[in-house]
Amino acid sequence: MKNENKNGCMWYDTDGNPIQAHAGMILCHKDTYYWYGQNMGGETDRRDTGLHRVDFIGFSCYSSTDCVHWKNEGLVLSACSEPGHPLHPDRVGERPKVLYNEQTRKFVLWFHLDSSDYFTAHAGVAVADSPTGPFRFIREISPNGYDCRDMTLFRDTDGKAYLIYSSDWNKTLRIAQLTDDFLDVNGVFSHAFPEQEREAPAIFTKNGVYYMITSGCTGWDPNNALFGTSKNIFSGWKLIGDPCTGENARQTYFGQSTYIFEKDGVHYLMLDHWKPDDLQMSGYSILPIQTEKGHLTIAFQEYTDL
(Lines of atoms letter the chains of each structure in order from A and count residues from 1; the text may use other names and numbers.)
(Lines give C-alpha, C1' and ligand atoms only; values in the text may rest on other atoms or scores of the structure.)
Protein backbone atom coordinates (compact mmCIF):
# COMPACT_ATOMS: atom_id res chain seq x y z
CA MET A 1 0.00 0.00 0.00
CA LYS A 2 1.36 3.43 -0.92
CA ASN A 3 2.31 5.60 2.01
CA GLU A 4 0.83 9.08 1.72
CA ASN A 5 3.40 10.39 4.20
CA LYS A 6 6.40 11.77 2.35
CA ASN A 7 9.87 10.60 3.34
CA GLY A 8 12.12 13.30 4.73
CA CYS A 9 9.14 15.25 6.08
CA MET A 10 6.86 15.24 9.10
CA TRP A 11 4.40 12.33 9.12
CA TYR A 12 0.81 12.59 10.34
CA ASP A 13 -1.49 10.24 12.23
CA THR A 14 -5.07 9.26 11.37
CA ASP A 15 -6.34 12.39 13.13
CA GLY A 16 -4.13 14.62 11.00
CA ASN A 17 -1.75 15.49 13.82
CA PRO A 18 2.07 15.33 13.62
CA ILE A 19 3.42 11.95 14.71
CA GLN A 20 5.53 12.44 17.84
CA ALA A 21 7.61 9.24 17.80
CA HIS A 22 11.17 10.40 17.29
CA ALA A 23 14.26 8.16 17.57
CA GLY A 24 11.93 5.21 17.89
CA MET A 25 11.14 1.80 16.45
CA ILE A 26 8.36 -0.36 15.01
CA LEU A 27 7.35 -3.62 16.69
CA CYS A 28 5.01 -6.17 15.08
CA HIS A 29 2.80 -8.07 17.53
CA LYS A 30 -0.17 -10.23 16.49
CA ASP A 31 -0.46 -8.65 13.02
CA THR A 32 -0.43 -5.11 14.39
CA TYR A 33 2.49 -2.73 14.13
CA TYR A 34 3.38 -0.45 17.03
CA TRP A 35 5.54 2.62 16.50
CA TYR A 36 7.19 3.84 19.71
CA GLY A 37 9.18 7.04 19.93
CA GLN A 38 10.06 10.09 21.91
CA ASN A 39 7.33 12.71 22.20
CA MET A 40 8.97 16.06 21.47
CA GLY A 41 5.77 18.05 21.21
CA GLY A 42 7.04 20.95 23.31
CA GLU A 43 9.08 24.09 22.87
CA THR A 44 12.71 23.60 21.86
CA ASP A 45 15.23 24.94 24.37
CA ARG A 46 18.05 26.26 22.16
CA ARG A 47 21.37 26.18 23.98
CA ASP A 48 24.73 27.77 23.19
CA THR A 49 26.36 24.36 23.70
CA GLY A 50 24.33 22.98 20.81
CA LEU A 51 22.52 20.54 23.12
CA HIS A 52 19.09 21.78 22.05
CA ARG A 53 16.37 19.87 23.88
CA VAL A 54 12.70 19.57 24.69
CA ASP A 55 11.72 18.89 28.30
CA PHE A 56 11.05 15.18 28.70
CA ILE A 57 7.36 14.50 28.01
CA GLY A 58 7.37 10.74 27.60
CA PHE A 59 7.21 8.06 24.94
CA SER A 60 4.37 7.82 22.43
CA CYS A 61 2.85 4.80 20.74
CA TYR A 62 1.02 4.62 17.41
CA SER A 63 -0.65 1.50 16.02
CA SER A 64 -1.27 0.35 12.46
CA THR A 65 -2.21 -2.78 10.54
CA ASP A 66 -0.45 -1.64 7.35
CA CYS A 67 2.42 0.69 8.48
CA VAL A 68 0.67 3.43 6.52
CA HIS A 69 -2.21 4.65 8.68
CA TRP A 70 -1.08 5.31 12.24
CA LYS A 71 -3.49 5.71 15.15
CA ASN A 72 -2.29 7.65 18.18
CA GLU A 73 -2.38 5.42 21.27
CA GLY A 74 -1.10 8.20 23.52
CA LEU A 75 1.82 8.24 25.93
CA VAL A 76 2.85 4.77 27.12
CA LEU A 77 5.44 6.11 29.58
CA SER A 78 5.05 9.65 30.90
CA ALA A 79 7.27 12.15 32.64
CA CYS A 80 6.97 12.44 36.42
CA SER A 81 6.77 15.86 38.08
CA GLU A 82 8.25 14.59 41.36
CA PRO A 83 11.58 16.42 41.92
CA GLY A 84 14.56 14.12 41.53
CA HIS A 85 12.58 11.38 39.80
CA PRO A 86 14.47 9.66 36.94
CA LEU A 87 11.63 10.63 34.57
CA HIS A 88 11.42 14.28 35.62
CA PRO A 89 11.00 16.72 32.70
CA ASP A 90 14.52 18.05 33.29
CA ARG A 91 15.97 14.63 32.41
CA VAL A 92 16.64 13.16 28.96
CA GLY A 93 14.72 10.13 27.71
CA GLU A 94 15.55 9.02 24.18
CA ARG A 95 15.56 6.16 21.66
CA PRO A 96 12.87 3.93 23.22
CA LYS A 97 12.94 0.32 22.05
CA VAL A 98 10.43 -2.41 22.97
CA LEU A 99 10.56 -6.21 22.86
CA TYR A 100 7.86 -8.72 23.71
CA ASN A 101 8.88 -11.56 26.02
CA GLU A 102 6.82 -14.71 25.40
CA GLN A 103 7.94 -16.34 28.65
CA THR A 104 6.75 -13.53 30.90
CA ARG A 105 4.11 -12.18 28.49
CA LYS A 106 5.44 -8.71 29.16
CA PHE A 107 6.47 -5.87 26.88
CA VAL A 108 9.87 -4.55 27.92
CA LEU A 109 11.05 -1.02 27.14
CA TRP A 110 14.66 0.12 27.23
CA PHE A 111 15.78 3.69 26.54
CA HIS A 112 18.67 6.12 26.91
CA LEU A 113 18.18 7.94 30.22
CA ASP A 114 20.38 10.92 30.93
CA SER A 115 20.85 14.28 32.59
CA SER A 116 20.24 17.38 30.48
CA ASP A 117 24.01 17.85 30.06
CA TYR A 118 24.41 14.22 28.86
CA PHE A 119 26.97 13.41 31.57
CA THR A 120 24.97 10.70 33.37
CA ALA A 121 24.58 8.38 30.33
CA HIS A 122 22.44 5.59 31.78
CA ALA A 123 19.69 3.29 30.50
CA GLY A 124 16.11 3.12 31.71
CA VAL A 125 13.93 0.01 31.87
CA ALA A 126 10.14 -0.24 32.02
CA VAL A 127 7.57 -3.02 31.59
CA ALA A 128 3.92 -3.36 30.54
CA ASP A 129 1.23 -6.00 30.08
CA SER A 130 -0.01 -4.46 26.82
CA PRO A 131 1.81 -3.04 23.78
CA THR A 132 -0.04 0.24 24.31
CA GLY A 133 0.99 0.41 27.96
CA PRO A 134 0.98 1.90 30.40
CA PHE A 135 4.63 0.99 31.04
CA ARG A 136 5.83 0.88 34.63
CA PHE A 137 9.29 2.31 35.22
CA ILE A 138 11.57 -0.22 36.92
CA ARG A 139 15.09 1.10 37.14
CA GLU A 140 17.87 3.35 35.93
CA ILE A 141 21.10 1.44 35.33
CA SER A 142 24.60 1.67 33.95
CA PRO A 143 24.75 -1.51 31.81
CA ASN A 144 27.66 -3.66 32.95
CA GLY A 145 29.15 -0.56 34.56
CA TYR A 146 29.59 1.41 31.30
CA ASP A 147 28.11 4.66 30.10
CA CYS A 148 25.15 4.21 27.75
CA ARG A 149 24.06 6.71 25.11
CA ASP A 150 22.44 6.03 21.71
CA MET A 151 21.08 2.50 21.91
CA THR A 152 18.87 -0.14 20.36
CA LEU A 153 17.45 -3.55 21.22
CA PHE A 154 17.87 -6.63 19.04
CA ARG A 155 16.24 -10.03 19.33
CA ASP A 156 18.11 -12.84 17.61
CA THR A 157 16.61 -15.84 15.83
CA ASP A 158 17.27 -18.02 18.90
CA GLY A 159 15.20 -15.73 21.11
CA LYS A 160 18.16 -14.15 22.91
CA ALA A 161 17.95 -10.38 23.27
CA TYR A 162 20.69 -7.75 23.26
CA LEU A 163 21.21 -4.14 24.22
CA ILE A 164 23.53 -2.39 21.77
CA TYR A 165 24.72 1.04 22.86
CA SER A 166 27.30 3.74 22.29
CA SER A 167 29.75 3.83 25.18
CA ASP A 168 33.15 5.19 26.25
CA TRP A 169 31.89 8.68 25.39
CA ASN A 170 30.72 7.38 22.00
CA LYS A 171 34.11 5.88 21.17
CA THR A 172 32.86 2.28 21.15
CA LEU A 173 29.65 0.33 20.62
CA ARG A 174 28.93 -2.29 23.28
CA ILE A 175 26.79 -5.39 22.82
CA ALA A 176 25.24 -6.74 26.02
CA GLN A 177 23.09 -9.85 26.31
CA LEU A 178 19.91 -9.45 28.33
CA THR A 179 18.53 -11.75 30.99
CA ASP A 180 15.83 -14.21 29.94
CA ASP A 181 13.12 -11.79 31.11
CA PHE A 182 14.78 -8.90 29.17
CA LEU A 183 14.74 -6.73 32.31
CA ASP A 184 18.49 -6.56 32.91
CA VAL A 185 21.88 -7.35 31.41
CA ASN A 186 23.27 -10.76 32.34
CA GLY A 187 26.98 -9.84 32.39
CA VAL A 188 27.82 -11.32 28.99
CA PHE A 189 28.97 -8.51 26.70
CA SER A 190 31.44 -7.49 24.05
CA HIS A 191 32.15 -4.50 21.82
CA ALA A 192 32.21 -3.48 18.17
CA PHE A 193 33.99 -0.77 16.19
CA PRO A 194 36.34 0.43 18.97
CA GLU A 195 37.55 4.04 18.62
CA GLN A 196 35.34 4.54 15.55
CA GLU A 197 32.89 6.98 17.21
CA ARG A 198 29.68 5.42 15.92
CA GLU A 199 26.17 6.02 17.27
CA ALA A 200 22.50 5.46 16.36
CA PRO A 201 22.87 1.68 15.88
CA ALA A 202 20.29 -0.31 13.90
CA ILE A 203 20.77 -4.05 13.39
CA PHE A 204 19.27 -7.07 11.64
CA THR A 205 20.35 -10.54 10.56
CA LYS A 206 19.90 -12.35 7.25
CA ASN A 207 21.29 -15.64 5.93
CA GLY A 208 23.56 -16.09 8.92
CA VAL A 209 25.11 -12.62 8.72
CA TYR A 210 24.56 -9.73 11.14
CA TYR A 211 24.32 -6.25 9.64
CA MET A 212 24.59 -3.08 11.68
CA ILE A 213 24.02 0.45 10.37
CA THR A 214 25.41 3.33 12.42
CA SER A 215 25.86 7.07 12.24
CA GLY A 216 28.92 9.20 12.83
CA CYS A 217 28.99 11.47 15.89
CA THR A 218 28.38 14.98 14.51
CA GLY A 219 25.58 16.21 16.75
CA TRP A 220 22.52 17.40 14.84
CA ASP A 221 24.46 17.66 11.57
CA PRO A 222 23.81 14.74 9.19
CA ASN A 223 26.72 12.57 8.12
CA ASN A 224 27.24 9.43 6.06
CA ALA A 225 25.96 6.18 7.50
CA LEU A 226 28.23 3.14 7.56
CA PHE A 227 27.31 -0.50 7.81
CA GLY A 228 29.31 -3.33 9.30
CA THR A 229 28.95 -7.09 9.18
CA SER A 230 29.77 -10.10 11.32
CA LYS A 231 28.90 -13.78 11.52
CA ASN A 232 28.98 -13.62 15.32
CA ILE A 233 27.11 -10.95 17.21
CA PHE A 234 29.87 -10.69 19.82
CA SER A 235 32.98 -10.62 17.63
CA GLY A 236 34.37 -10.12 14.15
CA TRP A 237 32.59 -6.87 13.32
CA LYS A 238 34.03 -5.05 10.30
CA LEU A 239 33.02 -1.70 8.90
CA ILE A 240 32.26 -2.15 5.19
CA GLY A 241 31.01 1.13 3.75
CA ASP A 242 28.11 3.48 3.13
CA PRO A 243 24.88 1.67 2.17
CA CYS A 244 23.23 4.80 0.81
CA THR A 245 23.35 5.62 -2.87
CA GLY A 246 22.56 8.55 -5.12
CA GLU A 247 21.94 12.20 -4.33
CA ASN A 248 22.60 13.22 -0.70
CA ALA A 249 23.84 9.74 0.13
CA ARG A 250 26.82 11.07 2.10
CA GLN A 251 24.40 12.91 4.38
CA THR A 252 22.17 9.80 4.74
CA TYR A 253 19.52 11.82 2.92
CA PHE A 254 19.78 14.38 5.76
CA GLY A 255 18.62 11.75 8.25
CA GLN A 256 19.98 9.52 10.99
CA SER A 257 19.39 5.81 11.58
CA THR A 258 17.17 4.70 14.43
CA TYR A 259 15.85 1.15 13.80
CA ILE A 260 15.46 -1.67 11.28
CA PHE A 261 12.24 -3.70 11.16
CA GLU A 262 10.90 -6.38 8.85
CA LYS A 263 7.59 -6.43 6.99
CA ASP A 264 6.54 -9.00 4.39
CA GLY A 265 10.09 -10.33 4.13
CA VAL A 266 11.62 -6.89 3.48
CA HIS A 267 13.85 -5.05 5.94
CA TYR A 268 13.29 -1.31 6.33
CA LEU A 269 15.53 1.37 7.80
CA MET A 270 13.88 4.09 9.88
CA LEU A 271 15.48 7.55 9.75
CA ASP A 272 14.96 10.69 11.80
CA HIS A 273 15.32 14.03 10.03
CA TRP A 274 16.25 16.33 12.88
CA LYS A 275 15.26 20.00 12.99
CA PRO A 276 17.31 21.21 15.95
CA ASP A 277 15.63 24.63 16.08
CA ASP A 278 12.16 23.07 16.22
CA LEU A 279 12.58 19.46 17.32
CA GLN A 280 8.88 18.63 17.43
CA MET A 281 8.71 19.06 13.64
CA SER A 282 11.57 16.65 12.90
CA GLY A 283 10.48 14.31 10.12
CA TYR A 284 10.87 10.64 9.26
CA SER A 285 11.77 8.25 6.46
CA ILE A 286 11.23 4.51 6.10
CA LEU A 287 13.41 3.07 3.33
CA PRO A 288 13.74 -0.52 2.04
CA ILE A 289 17.09 -2.26 2.37
CA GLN A 290 18.48 -4.41 -0.44
CA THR A 291 20.90 -7.16 0.58
CA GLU A 292 23.14 -8.85 -1.97
CA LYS A 293 26.33 -10.84 -1.41
CA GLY A 294 26.98 -9.26 1.98
CA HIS A 295 26.43 -5.70 0.79
CA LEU A 296 23.61 -3.33 1.68
CA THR A 297 22.03 -0.77 -0.61
CA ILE A 298 19.54 1.84 0.56
CA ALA A 299 18.11 4.21 -2.02
CA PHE A 300 16.00 7.21 -1.16
CA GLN A 301 12.35 7.09 -2.20
CA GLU A 302 10.00 10.04 -1.95
CA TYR A 303 7.27 7.58 -0.93
CA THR A 304 7.73 4.03 0.32
CA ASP A 305 5.31 1.23 -0.56
CA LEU A 306 4.84 -0.71 2.65
The other form holds:
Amino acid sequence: MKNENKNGCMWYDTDGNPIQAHAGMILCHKDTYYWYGQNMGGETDRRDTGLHRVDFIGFSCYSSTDCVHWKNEGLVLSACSEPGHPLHPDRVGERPKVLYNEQTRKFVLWFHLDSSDYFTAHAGVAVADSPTGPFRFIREISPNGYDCRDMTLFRDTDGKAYLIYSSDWNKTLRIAQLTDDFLDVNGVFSHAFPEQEREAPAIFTKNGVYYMITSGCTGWDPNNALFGTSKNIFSGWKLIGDPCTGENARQTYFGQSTYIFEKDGVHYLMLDHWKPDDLQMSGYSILPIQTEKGHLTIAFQEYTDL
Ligand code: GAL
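The structure above corresponds to the form predicted on its own; please give the structure of the form predicted in complex with ligand GAL next.
Following is the full complex, with the preceding chain placed first.
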Protein backbone atom coordinates (compact mmCIF):
# COMPACT_ATOMS: atom_id res chain seq x y z
CA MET A 1 0.00 0.00 0.00
CA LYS A 2 1.35 3.48 -0.90
CA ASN A 3 2.20 5.53 2.17
CA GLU A 4 0.16 8.75 2.23
CA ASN A 5 2.76 10.40 4.44
CA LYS A 6 5.60 11.99 2.46
CA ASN A 7 9.16 10.97 3.27
CA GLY A 8 11.29 13.74 4.78
CA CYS A 9 8.22 15.58 6.13
CA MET A 10 6.09 15.48 9.28
CA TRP A 11 3.75 12.48 9.29
CA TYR A 12 0.20 12.48 10.64
CA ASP A 13 -1.80 9.91 12.59
CA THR A 14 -5.37 8.73 11.88
CA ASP A 15 -6.72 11.74 13.86
CA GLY A 16 -4.73 14.13 11.65
CA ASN A 17 -2.26 15.04 14.42
CA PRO A 18 1.55 15.12 13.99
CA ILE A 19 3.09 11.76 14.90
CA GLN A 20 5.25 12.18 18.00
CA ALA A 21 7.43 9.06 17.75
CA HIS A 22 10.92 10.36 17.02
CA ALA A 23 14.09 8.22 17.05
CA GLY A 24 11.75 5.28 17.21
CA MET A 25 11.20 1.76 15.97
CA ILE A 26 8.49 -0.49 14.58
CA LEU A 27 7.72 -3.81 16.27
CA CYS A 28 5.45 -6.37 14.60
CA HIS A 29 3.46 -8.43 17.11
CA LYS A 30 0.53 -10.70 16.21
CA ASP A 31 -0.16 -9.03 12.83
CA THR A 32 -0.13 -5.51 14.30
CA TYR A 33 2.66 -2.99 13.93
CA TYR A 34 3.60 -0.83 16.91
CA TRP A 35 5.63 2.33 16.37
CA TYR A 36 7.37 3.55 19.55
CA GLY A 37 9.29 6.82 19.73
CA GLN A 38 10.14 9.96 21.64
CA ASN A 39 7.24 12.31 22.22
CA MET A 40 8.84 15.72 21.59
CA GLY A 41 5.55 17.62 21.50
CA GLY A 42 6.78 20.56 23.59
CA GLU A 43 8.70 23.82 23.21
CA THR A 44 12.28 23.52 21.97
CA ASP A 45 14.63 25.11 24.49
CA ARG A 46 17.60 26.67 22.64
CA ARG A 47 20.38 26.74 25.20
CA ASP A 48 23.38 29.15 25.17
CA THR A 49 25.64 26.10 24.94
CA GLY A 50 24.14 25.44 21.48
CA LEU A 51 22.18 22.45 22.81
CA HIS A 52 18.59 22.35 21.59
CA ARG A 53 16.28 20.19 23.68
CA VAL A 54 12.70 19.47 24.61
CA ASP A 55 11.90 18.56 28.23
CA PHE A 56 11.39 14.81 28.58
CA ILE A 57 7.69 14.00 28.07
CA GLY A 58 7.80 10.24 27.55
CA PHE A 59 7.51 7.65 24.81
CA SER A 60 4.53 7.33 22.48
CA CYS A 61 3.09 4.30 20.77
CA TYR A 62 1.07 4.21 17.53
CA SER A 63 -0.51 1.05 16.16
CA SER A 64 -1.32 -0.01 12.61
CA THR A 65 -2.35 -3.12 10.72
CA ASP A 66 -0.91 -1.89 7.39
CA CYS A 67 2.15 0.16 8.46
CA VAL A 68 0.55 3.16 6.71
CA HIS A 69 -2.33 4.33 8.94
CA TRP A 70 -1.17 4.95 12.50
CA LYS A 71 -3.54 5.17 15.47
CA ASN A 72 -2.30 7.05 18.52
CA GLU A 73 -2.13 4.72 21.55
CA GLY A 74 -0.85 7.52 23.78
CA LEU A 75 2.17 7.68 26.08
CA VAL A 76 3.37 4.23 27.14
CA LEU A 77 6.03 5.57 29.52
CA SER A 78 5.63 9.08 30.92
CA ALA A 79 7.93 11.58 32.58
CA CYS A 80 7.52 11.97 36.36
CA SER A 81 7.64 15.43 37.92
CA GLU A 82 8.73 14.13 41.37
CA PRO A 83 12.06 15.95 42.13
CA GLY A 84 15.09 13.72 41.48
CA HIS A 85 13.06 11.03 39.68
CA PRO A 86 15.09 9.27 36.91
CA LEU A 87 12.31 10.18 34.42
CA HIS A 88 12.03 13.83 35.50
CA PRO A 89 11.26 16.25 32.61
CA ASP A 90 14.71 17.85 33.02
CA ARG A 91 16.36 14.58 31.96
CA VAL A 92 16.93 13.13 28.48
CA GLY A 93 15.06 10.00 27.33
CA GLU A 94 15.85 9.02 23.76
CA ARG A 95 15.74 6.24 21.15
CA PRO A 96 13.20 3.88 22.81
CA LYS A 97 13.34 0.30 21.50
CA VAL A 98 11.00 -2.56 22.46
CA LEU A 99 11.35 -6.35 22.21
CA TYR A 100 8.83 -9.03 23.08
CA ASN A 101 10.18 -11.76 25.33
CA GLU A 102 8.43 -15.05 24.55
CA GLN A 103 9.53 -16.75 27.80
CA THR A 104 8.21 -14.07 30.15
CA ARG A 105 5.50 -12.79 27.75
CA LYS A 106 6.58 -9.25 28.58
CA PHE A 107 7.40 -6.30 26.36
CA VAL A 108 10.78 -4.88 27.34
CA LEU A 109 11.75 -1.29 26.58
CA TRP A 110 15.32 0.04 26.58
CA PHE A 111 16.28 3.65 25.96
CA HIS A 112 19.05 6.20 26.33
CA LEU A 113 18.58 7.89 29.71
CA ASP A 114 20.69 10.92 30.47
CA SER A 115 21.09 14.26 32.24
CA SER A 116 20.18 17.34 30.19
CA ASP A 117 23.89 17.97 29.42
CA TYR A 118 24.29 14.36 28.12
CA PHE A 119 27.12 13.72 30.64
CA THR A 120 25.45 10.88 32.61
CA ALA A 121 25.04 8.58 29.57
CA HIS A 122 23.00 5.70 30.97
CA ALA A 123 20.40 3.24 29.67
CA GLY A 124 16.89 2.93 31.08
CA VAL A 125 14.84 -0.28 31.20
CA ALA A 126 11.06 -0.65 31.53
CA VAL A 127 8.61 -3.53 31.15
CA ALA A 128 4.95 -4.02 30.20
CA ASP A 129 2.39 -6.81 29.82
CA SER A 130 0.86 -5.30 26.70
CA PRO A 131 2.47 -3.70 23.61
CA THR A 132 0.53 -0.50 24.30
CA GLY A 133 1.82 -0.36 27.87
CA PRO A 134 1.81 1.05 30.40
CA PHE A 135 5.53 0.35 30.82
CA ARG A 136 6.86 0.20 34.38
CA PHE A 137 10.31 1.78 34.78
CA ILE A 138 12.64 -0.68 36.48
CA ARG A 139 16.21 0.54 36.31
CA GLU A 140 18.83 3.01 35.11
CA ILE A 141 22.21 1.44 34.33
CA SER A 142 25.67 1.88 32.83
CA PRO A 143 25.67 -1.27 30.67
CA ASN A 144 28.70 -3.36 31.70
CA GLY A 145 30.10 -0.24 33.35
CA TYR A 146 30.35 1.82 30.15
CA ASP A 147 28.71 5.06 29.04
CA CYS A 148 25.72 4.61 26.77
CA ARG A 149 24.25 7.21 24.42
CA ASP A 150 22.56 6.43 21.07
CA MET A 151 21.38 2.83 21.15
CA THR A 152 19.21 0.14 19.64
CA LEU A 153 18.01 -3.36 20.49
CA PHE A 154 18.47 -6.35 18.22
CA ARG A 155 16.87 -9.78 18.51
CA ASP A 156 18.85 -12.40 16.60
CA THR A 157 17.35 -15.38 14.76
CA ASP A 158 18.35 -17.69 17.67
CA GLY A 159 16.25 -15.59 20.10
CA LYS A 160 19.24 -13.94 21.82
CA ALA A 161 18.95 -10.19 22.24
CA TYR A 162 21.55 -7.42 22.25
CA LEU A 163 21.88 -3.80 23.25
CA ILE A 164 24.03 -1.91 20.74
CA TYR A 165 25.17 1.48 22.01
CA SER A 166 27.53 4.35 21.31
CA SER A 167 30.11 4.31 24.07
CA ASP A 168 33.53 5.75 25.08
CA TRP A 169 32.20 9.28 24.44
CA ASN A 170 30.70 8.04 21.15
CA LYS A 171 34.08 6.80 19.89
CA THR A 172 33.10 3.10 19.78
CA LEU A 173 29.90 1.07 19.54
CA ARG A 174 29.46 -1.65 22.14
CA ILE A 175 27.40 -4.80 21.64
CA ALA A 176 26.09 -6.30 24.87
CA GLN A 177 24.08 -9.49 25.19
CA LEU A 178 20.91 -9.26 27.29
CA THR A 179 19.83 -11.70 29.99
CA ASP A 180 17.22 -14.30 28.97
CA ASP A 181 14.42 -12.06 30.31
CA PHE A 182 15.90 -9.05 28.38
CA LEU A 183 15.78 -6.95 31.58
CA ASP A 184 19.56 -6.52 32.01
CA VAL A 185 22.90 -7.11 30.29
CA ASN A 186 24.48 -10.51 31.07
CA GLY A 187 28.15 -9.46 31.08
CA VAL A 188 28.99 -10.84 27.61
CA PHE A 189 29.90 -7.94 25.35
CA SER A 190 32.18 -6.73 22.61
CA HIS A 191 32.57 -3.69 20.38
CA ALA A 192 32.41 -2.56 16.76
CA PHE A 193 34.03 0.24 14.77
CA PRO A 194 36.53 1.44 17.45
CA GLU A 195 37.49 5.13 17.16
CA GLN A 196 35.06 5.59 14.25
CA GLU A 197 32.57 7.83 16.10
CA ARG A 198 29.40 6.20 14.84
CA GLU A 199 25.95 6.63 16.38
CA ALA A 200 22.23 6.08 15.64
CA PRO A 201 22.81 2.31 15.09
CA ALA A 202 20.23 0.25 13.15
CA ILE A 203 20.90 -3.43 12.48
CA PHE A 204 19.48 -6.47 10.69
CA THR A 205 20.63 -9.88 9.56
CA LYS A 206 20.09 -11.66 6.25
CA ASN A 207 21.59 -14.89 4.86
CA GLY A 208 24.09 -15.20 7.71
CA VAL A 209 25.41 -11.64 7.43
CA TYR A 210 24.80 -8.86 9.95
CA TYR A 211 24.39 -5.35 8.54
CA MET A 212 24.59 -2.20 10.66
CA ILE A 213 23.78 1.30 9.42
CA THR A 214 25.04 4.20 11.57
CA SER A 215 25.34 7.98 11.34
CA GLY A 216 28.29 10.20 12.17
CA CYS A 217 28.23 12.33 15.35
CA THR A 218 26.99 15.82 14.45
CA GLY A 219 24.10 16.26 16.89
CA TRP A 220 20.83 17.20 15.16
CA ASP A 221 22.65 18.04 11.89
CA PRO A 222 22.64 15.49 9.08
CA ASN A 223 25.79 13.70 7.97
CA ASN A 224 26.54 10.67 5.86
CA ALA A 225 25.37 7.23 6.85
CA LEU A 226 27.77 4.30 6.66
CA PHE A 227 27.04 0.62 6.77
CA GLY A 228 29.23 -2.13 8.13
CA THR A 229 28.97 -5.90 7.94
CA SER A 230 30.08 -8.92 9.91
CA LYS A 231 29.46 -12.66 9.94
CA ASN A 232 29.58 -12.62 13.75
CA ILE A 233 27.60 -10.28 15.97
CA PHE A 234 30.56 -9.84 18.36
CA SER A 235 33.57 -9.57 16.07
CA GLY A 236 34.84 -8.86 12.60
CA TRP A 237 32.79 -5.72 11.94
CA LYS A 238 34.07 -3.76 8.94
CA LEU A 239 32.84 -0.37 7.75
CA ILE A 240 32.01 -0.71 4.06
CA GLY A 241 30.51 2.52 2.75
CA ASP A 242 27.54 4.81 2.32
CA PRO A 243 24.37 2.87 1.40
CA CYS A 244 22.56 6.00 0.19
CA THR A 245 22.45 6.83 -3.51
CA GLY A 246 21.33 9.82 -5.58
CA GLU A 247 20.76 13.44 -4.64
CA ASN A 248 21.57 14.39 -1.02
CA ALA A 249 22.96 10.91 -0.33
CA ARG A 250 25.93 12.39 1.56
CA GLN A 251 23.49 13.97 4.04
CA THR A 252 21.33 10.81 4.29
CA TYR A 253 18.60 12.87 2.56
CA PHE A 254 18.82 15.24 5.59
CA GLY A 255 17.85 12.38 7.90
CA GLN A 256 19.44 10.14 10.54
CA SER A 257 19.00 6.39 10.99
CA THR A 258 16.98 5.02 13.87
CA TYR A 259 15.80 1.46 13.08
CA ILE A 260 15.51 -1.27 10.47
CA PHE A 261 12.39 -3.45 10.39
CA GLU A 262 11.20 -6.17 8.04
CA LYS A 263 7.81 -6.36 6.34
CA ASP A 264 6.87 -9.01 3.75
CA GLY A 265 10.54 -9.95 3.29
CA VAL A 266 11.73 -6.37 2.65
CA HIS A 267 13.94 -4.47 5.09
CA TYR A 268 13.10 -0.80 5.64
CA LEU A 269 15.25 1.93 7.18
CA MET A 270 13.51 4.46 9.42
CA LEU A 271 15.00 7.98 9.41
CA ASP A 272 14.43 11.08 11.53
CA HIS A 273 14.60 14.46 9.82
CA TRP A 274 15.48 16.69 12.77
CA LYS A 275 14.33 20.30 12.95
CA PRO A 276 16.66 21.62 15.68
CA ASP A 277 14.72 24.91 16.03
CA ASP A 278 11.38 23.16 16.51
CA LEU A 279 12.16 19.55 17.33
CA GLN A 280 8.51 18.49 17.62
CA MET A 281 8.06 19.09 13.88
CA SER A 282 10.95 16.78 12.92
CA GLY A 283 9.88 14.55 10.03
CA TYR A 284 10.25 10.90 9.14
CA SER A 285 11.15 8.59 6.25
CA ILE A 286 10.78 4.88 5.74
CA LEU A 287 12.91 3.69 2.82
CA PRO A 288 13.41 0.18 1.41
CA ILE A 289 16.91 -1.30 1.58
CA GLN A 290 18.29 -3.38 -1.30
CA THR A 291 20.70 -6.12 -0.27
CA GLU A 292 22.94 -7.60 -2.95
CA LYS A 293 26.10 -9.66 -2.46
CA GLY A 294 26.82 -8.16 0.94
CA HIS A 295 26.21 -4.60 -0.22
CA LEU A 296 23.38 -2.30 0.81
CA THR A 297 21.79 0.42 -1.30
CA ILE A 298 19.07 2.86 -0.39
CA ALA A 299 17.39 5.36 -2.73
CA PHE A 300 15.19 8.24 -1.67
CA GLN A 301 11.58 8.18 -2.80
CA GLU A 302 8.79 10.57 -1.85
CA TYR A 303 6.18 7.92 -1.04
CA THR A 304 7.10 4.38 -0.03
CA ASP A 305 5.04 1.31 -0.86
CA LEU A 306 4.72 -0.63 2.38
C1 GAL B 1 22.43 13.16 18.10
C2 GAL B 1 21.75 11.87 18.50
C3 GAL B 1 20.33 12.18 18.91
C4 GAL B 1 20.36 13.23 20.01
C5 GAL B 1 21.11 14.46 19.53
C6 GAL B 1 21.22 15.53 20.61
O7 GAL B 1 23.77 12.97 17.80
O8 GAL B 1 21.77 10.96 17.46
O9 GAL B 1 19.68 11.00 19.34
O10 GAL B 1 20.97 12.71 21.13
O11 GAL B 1 22.42 14.10 19.14
O12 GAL B 1 22.00 16.62 20.16
